[in-house]
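For reference, the chain that follows is the form predicted on its own, supplied as structure tokens.
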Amino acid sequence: MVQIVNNKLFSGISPKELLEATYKASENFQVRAFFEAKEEILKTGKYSEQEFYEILDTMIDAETERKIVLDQLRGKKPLFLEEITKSIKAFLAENVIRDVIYLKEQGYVEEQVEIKTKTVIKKIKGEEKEVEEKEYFYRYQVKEVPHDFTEHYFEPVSIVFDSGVCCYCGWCSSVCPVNAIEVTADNLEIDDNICMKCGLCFTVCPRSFSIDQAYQSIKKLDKSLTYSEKIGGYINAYTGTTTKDEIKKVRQDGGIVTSLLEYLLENKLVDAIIAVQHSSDLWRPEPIIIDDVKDLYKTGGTKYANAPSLKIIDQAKKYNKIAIVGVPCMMKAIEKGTLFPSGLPFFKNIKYKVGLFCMESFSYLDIIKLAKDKFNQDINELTKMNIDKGKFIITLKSGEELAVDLKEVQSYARDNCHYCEDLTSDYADISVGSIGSQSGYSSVITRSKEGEEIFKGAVDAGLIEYQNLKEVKPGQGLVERIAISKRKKCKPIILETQKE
């Protein structure tokens, strides 16, 4: 807990104001309701008893922190995030951008959105046209609140689930202290009887409250990125394939997922592989740790079907150092997992995120039904699915190859893939898809400096060639152009409690 002697995190704060902001935060439900249930959270066995004071502390400096930024955020106009960071130096500005997200869904901050809309000359099928194009600005501000005010409090995740906008990634179920909530694929169910109402479940959820402008404006700090409103932060772009000829036997693309994944488990950089495999069903993926190369190409290959990866973080424990594969929802969720609600990671052994390019995924039953309205094809025919050029493509076990426009399929996919709107894996550390690239590569986005590095150290290893995406056709640019449809199309998210 929060100690006002040798404590960095605090050394620009006065010993009067840690304490009164420390007596703030001791009375936050998330922070009482943990505490409250340890002996239910260590007989569960998720966490030991060390983890269980080190998560507790750290909520709780997190809380005294944001009592402090809201302290001295009182009576000031409406400002951007960047310029709160520049009135607040007590703390790191990535600290203070989370803590006023946090502040504002916790009630005391509004978020004030203005809406500028220009317009702009742009070349549409050859032909230059006028557009008007609306710009979002977001600014921030305590509110003034009643002298009884309590703050929010967090629902369970199943108001997630109820309002039809649920991913099922799987994350909720790792991160629950009491083993409450259990995630399939397409279903989501919570024990009342064993839930503790902590709500760290919705804290984490990447579709309960949104933290693109923590995301953004965090990034924008970073000089080393470059940041765009299409593709999010990212060091370099590149199109890949793989030069292993075993890779090439299962990959869907340029196996370049596969080849990063054999260099960080050859070289040792990870003791284990979050990834999915093919269940004994054909085509209904399920989640795998992979900690042995030999077993590795078992996860080759996209699967279209969803599956809740995340679910089994937890059950990685006992590696030191991990890497998840997953989509877009998923690499969001372990970043807000990360950022709330104390800054830190639940898993501290996730030390590589790669990100897979996803426009929507399908149930498995869609996929069966898609397979059989569409192609006239028994599903456990199929040896390959694959999206190209704007046609949804099979490949049957004769070799056959089957194609239908895209838009005819569109029907089928999960209605839950329509809010969400990142293509791209904007937090991964980096992420590869096909979009962009020839046939046989693949389109790889380096993210941070660990991304770059361990694509660069494949490279070097020579299990990939590569050139930039923008020396090639149709290169960076189809992958922005379709990225901002998808961040155009995407439906708003609107729960239960917010329609009432």
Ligand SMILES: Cc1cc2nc3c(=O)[nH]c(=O)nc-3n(C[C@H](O)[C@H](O)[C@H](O)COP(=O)(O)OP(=O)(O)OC[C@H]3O[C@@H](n4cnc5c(N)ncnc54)[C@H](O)[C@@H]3O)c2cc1C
The other form holds:
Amino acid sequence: MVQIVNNKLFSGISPKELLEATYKASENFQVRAFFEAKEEILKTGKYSEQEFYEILDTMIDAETERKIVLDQLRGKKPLFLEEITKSIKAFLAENVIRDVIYLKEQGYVEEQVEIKTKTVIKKIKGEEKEVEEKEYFYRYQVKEVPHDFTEHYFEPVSIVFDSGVCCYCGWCSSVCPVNAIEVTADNLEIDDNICMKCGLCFTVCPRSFSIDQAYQSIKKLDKSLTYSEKIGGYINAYTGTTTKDEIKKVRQDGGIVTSLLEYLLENKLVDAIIAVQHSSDLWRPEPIIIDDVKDLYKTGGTKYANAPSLKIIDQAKKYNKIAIVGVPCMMKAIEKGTLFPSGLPFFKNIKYKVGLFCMESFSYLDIIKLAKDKFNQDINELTKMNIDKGKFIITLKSGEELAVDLKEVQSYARDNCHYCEDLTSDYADISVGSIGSQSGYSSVITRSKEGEEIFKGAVDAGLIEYQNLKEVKPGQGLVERIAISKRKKCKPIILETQKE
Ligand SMILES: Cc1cc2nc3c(=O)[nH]c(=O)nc-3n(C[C@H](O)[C@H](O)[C@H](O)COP(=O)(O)OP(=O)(O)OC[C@H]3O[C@@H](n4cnc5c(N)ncnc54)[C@H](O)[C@@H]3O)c2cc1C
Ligand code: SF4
Ligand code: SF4
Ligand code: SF4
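Next block, the form predicted in complex with the named molecule, ref. the form predicted on its own:
Complete assembly follows, chain above in first position.
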């Protein structure tokens, strides 16, 4: 039997089952909070009435689907996500996976973790040694809950901020339907008088609950991808450089990012791009919307201070198709918005995610301090900062380069970066960094059909020259080694309520 509800298919579900699930979905706290705040939401002007109902509609559909998945999972023994997708055929496998993870957060499903130890042979300082490695296995089962159980309520993201783990990506601020959140590069404030306690900000925040298990299982389903524990799911890995002299003047490494963005704008694959430029304070990055190629070059080059780029996404709503450049935590934030609460009902115009590699970032004030302490330089004298071959390197206006060991500057990095496990922007369509490539080149990892297409499109347009990353030294091996060491060092995120 196939039910068509709001143009979506609920196949193999009986009308009774569907009706009950829809009724339960309408009682969900997020759906209710959103519905009840209709007037306030429309007053902010963020969404038109039609958009408001479209969002509500997708929220109810997603919640209905979850209730059906919950019912079909009841009474089953603990199962791996892959096994669950085989046993529940009513929905796409990736939907079932995201539903189970969300049901866990709602308090209906428990996650059981089994740890096994295996012995592997590793080359350490040229010598082969036996090393013990832990492997983690995650299974999921519906919990026995009391009859009067109420599903978990999601807090606003002040809880993430108060726990000291907010990475200031800015996503919650764009998503909040009543504009209650103000995020800067180092602060987050919620206006309690406006907040309607819908918890949507918490749902999409990359630092609230983890989507790592969902991500891994979904990527493993996609047979067009190679899945690596170190660098995530990918199609190809390249090393490349721009062919354009104007881009060479402003680029950080291979100028790949600027070349890709130029290709996207010139070929009208997007109407606008969200990137960062220097603000009136040199080296303090400022998020910017670019809709004209002539403004693109001012975004070239890495600013190592963080900027909450995602907070301006809602300002780009007027464009039909946009691309976003950002660090891994931002790519994860958008992916979370795509999975939850209902398949990216908020900013459907995001077409391409161009991710950067990122080991850590710094607050603007700490960058100034670093330049003074380690190089005895005023920040305004710097024309470039770079991390290469284990060194933090600055270039002065005179052209002189000064370097210190990377270890010496690591204490200046933001604390909240220590909760970040992703070096290579696993959640992007295409990821770009310097590790693995020669100077003047960037390492590029394509992770989706779209990412591969735009890379090859820019190559065909004569903007980029490339080779396979495995054909060069230090190559993909180094990217993988540094990526896994970042994962191992990452601190677990514990929110204030979980500490009690
Ligand atoms: C904070 C930070 C840390 C990094 N750490 C590493 C690292 O450890 N290892 C590594 O291999 N690579 C790292 N990178 C990536 C690397 O510095 C280059 O950005 C990447 O190699 C692309 O070079 P490109 O020449 O192709 O980019 P370009 O063509 O020069 O374009 C650079 C793009 O980066 C964007 N950008 C610059 N600064 C920021 C920022 N603060 N936030 C968001 N977007 C920004 C610009 O908008 C521009 O679109 C880091 C980047 C950042 C922003
Ligand atoms: S969405 Fe980003 S800015 Fe907002 S609380 Fe989470 S990490 Fe911080
Ligand atoms: S701050 Fe968060 S909980 Fe409050 S209205 Fe905005 S999105 Fe909803
Ligand atoms: S290390 Fe992680 S949290 Fe810090 S800026 Fe980079 S991606 Fe964001």
